[in-house]
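Coming up is one lone chain in structure tokens, specifically the form predicted alone.
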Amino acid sequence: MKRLLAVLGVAAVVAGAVVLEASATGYIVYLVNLLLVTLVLSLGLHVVIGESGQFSLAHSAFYGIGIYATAIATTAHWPFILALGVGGLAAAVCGLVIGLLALRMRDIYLALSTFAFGEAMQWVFLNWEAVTGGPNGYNIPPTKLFGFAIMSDREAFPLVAVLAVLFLAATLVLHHSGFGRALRAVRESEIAAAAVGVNVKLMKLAAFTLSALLAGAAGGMFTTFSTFIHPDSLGFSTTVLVLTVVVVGGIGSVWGVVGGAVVFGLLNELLRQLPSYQEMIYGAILMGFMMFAPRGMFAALRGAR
């Protein structure tokens, strides 16, 4: 039954992609691309919070590192696959460093240290003008794939969709693997996990590194359909958005993250005209779910059936 549902799900996604490609407006295609990038970015935070139980507020920084590293490699005429690898790897190295810090801290201290890293990286994005363009932003050149230049959101959509499906599938495989079970054992109790032979330090390092890799890859995907990046879009509001997706979608649930990315990705677009109220509204939503549905939206919907 599960295989039948999976096949039907894949068929529905393919049919939806064909219809979208053929009939949707340019704005709708852009919005879907953005939702897919938000999904991969949120999957990265899911790995570190939902699977291993560690707290991180640095994902907008990892995302920005992925964007700038991929864009710079693309400017140097590197093939897109290599440029995407550079973006993901650069973010993963930073994630590894944060993971080393995580071995010494937990709870509020870990949250504060990752928040500080995110703020420090935004300062770097704003002031390292020779590399990032500073407050003037960075013009991202068109992505080239197998010699063909991607010049529009519609041309980028198949590539973004394939990458999002691949990263989603990889996250599902991780969730159901022995490695995923070891991460969740660390989340539930580090002492109990160590007692049954789980290398807690290695699991924490792996979680932060893989999490940052996904965030960097999301940044690389963003460069396929966007022509410009400014540091202001990589601030705390992006972290709040992704945190809301993971927490309200359902901590520990991959499909909860998928639902949360769709709902809050669309809400983020609707609130774009009210930037002063975005963080306040997300904060109220987070407080409401923590008080009345702490297991998240996905679990609440399943319980209501």
The other form holds:
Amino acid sequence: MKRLLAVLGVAAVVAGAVVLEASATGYIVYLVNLLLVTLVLSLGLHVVIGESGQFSLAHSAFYGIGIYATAIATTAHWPFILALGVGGLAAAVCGLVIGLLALRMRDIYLALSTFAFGEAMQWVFLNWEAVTGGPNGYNIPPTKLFGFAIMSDREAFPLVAVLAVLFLAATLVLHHSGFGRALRAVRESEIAAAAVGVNVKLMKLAAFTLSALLAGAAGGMFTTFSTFIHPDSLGFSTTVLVLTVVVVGGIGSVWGVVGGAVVFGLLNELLRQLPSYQEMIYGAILMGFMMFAPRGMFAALRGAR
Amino acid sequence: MDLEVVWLFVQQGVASGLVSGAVYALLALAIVIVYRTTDVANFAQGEIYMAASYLAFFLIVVFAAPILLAIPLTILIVCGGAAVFQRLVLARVASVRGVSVNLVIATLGLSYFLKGMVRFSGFGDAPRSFPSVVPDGALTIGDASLSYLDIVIFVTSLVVMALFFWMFTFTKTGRAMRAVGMNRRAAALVGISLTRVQMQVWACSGGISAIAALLIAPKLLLTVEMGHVATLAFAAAIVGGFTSLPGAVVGGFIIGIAENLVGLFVSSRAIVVTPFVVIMLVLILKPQGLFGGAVRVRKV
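Would you mind generating the form predicted together with the partner chain now that we have the form predicted alone?
Okay, now the whole complex, with that chain kicking things off.
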């Protein structure tokens, strides 16, 4: 039954993708691309908060590092796969450094230092004009894949979709692997995890690094269909969007993140013109879920276990 | 750089740093008392302060309320609002699951909600300037020059802090707050009502934020993003150790002075990044802050 459902699900997604590719308007394709990027970015936060239980408020920074690094590599005419790798790795290295800091602190101190890192990176994006273009923004050249330049959202969609599915699959594998269980053991109790032979420090470092890698890769995906990036869109609001996705989806649930990314990716785009409503809705949702359904909307639908 | 200029810059930097540091110290105090007694790192601190500024602006400019009525009214409303938030939202979040991360997310929710409200009210669209009651003019101390407003800000902050420490040391309410901050269980056992004390602490914290807002609003333009000041207060609280009240005050002055010296000696663009560098440095070198005491190991 479960297998049948999975096959049907994959078939539905493929059919949806084909229909989308053939008939949807440019804006809808753009929106779907953006949702997929939001999904991968949220998966990144899921790995660090949901799996290992460490708090991070620096995801817009990792995302931004991924975008700029990939865009710079693309500008230098590197092939896309390499450019994406550069974006992911640059973010992962920063994630490793933050992870090293995180070994020394927890809870509130960790939240604050990652927040500080995010704000500092935004300042770097805004002021390192030689590299990022500063307040003028950065014009991203078209991505080249196997010598073929991707010129539109529609052309980028298959690439973005394949990458998103790959990263989702990787996250699922991680969730169900022994490594994922070790991460969750650290989340529940570091002492108990250490007692059964889990290397707590290594797990925490790995969680931050992988999380940043995913965020950086999301940035790389963004460069395939977007032509411009400005530091303003890499601020705290992006972090709050992703945090909302993970919290509302249900901390620790991969499919919850998928659902959350769809709902909030759409909401974010719909409310873009009405920042006041957007902020009020996000604020009310964050407070409401913490009050009434701290385990997320899907846990609430399934009924409390 | 000339030695004379350096000396002038140092004097001006310290003087201006003491003034802005006093406001950061106030906000840091508000953050620290809340953290000690309710375990909540209030990420909405800056937005409470922002909303208080707009509330005062609204009362004075739209309702044309006299200043002497608007000031206490603002403080009272913000006190009440903070207490209600603690009672309605945070108490519930803490009871569902006592994880500090959930509490942080709830305060992030409040911060977004407040920003949205101010934008929605239509006042947040353009920067506004707050009417000042203090006459223009400046005083020269040594080689540093401070405006009358600066002096008023500094003195009032010191008075508020002194009142606050007096309350904490000598009044029954203040001592109950301290008891809750030290050991919640023991405090409850000797008959202190946790619900009431935690609400009172939030009310206090709201009141301090409102006072800080009223003090500095005339110096700045009101914008929805002005809550950023709270990151400086957080930096101050971290430098001081996050659980220490005197630490918060000292941290506030350190951050204020560091910021002004960086502005004078490096560049005004580097001011923004100073608190983050300070936070990172302190957390790396001394994760418990200057007054935070030794690392407590939690045993199973």
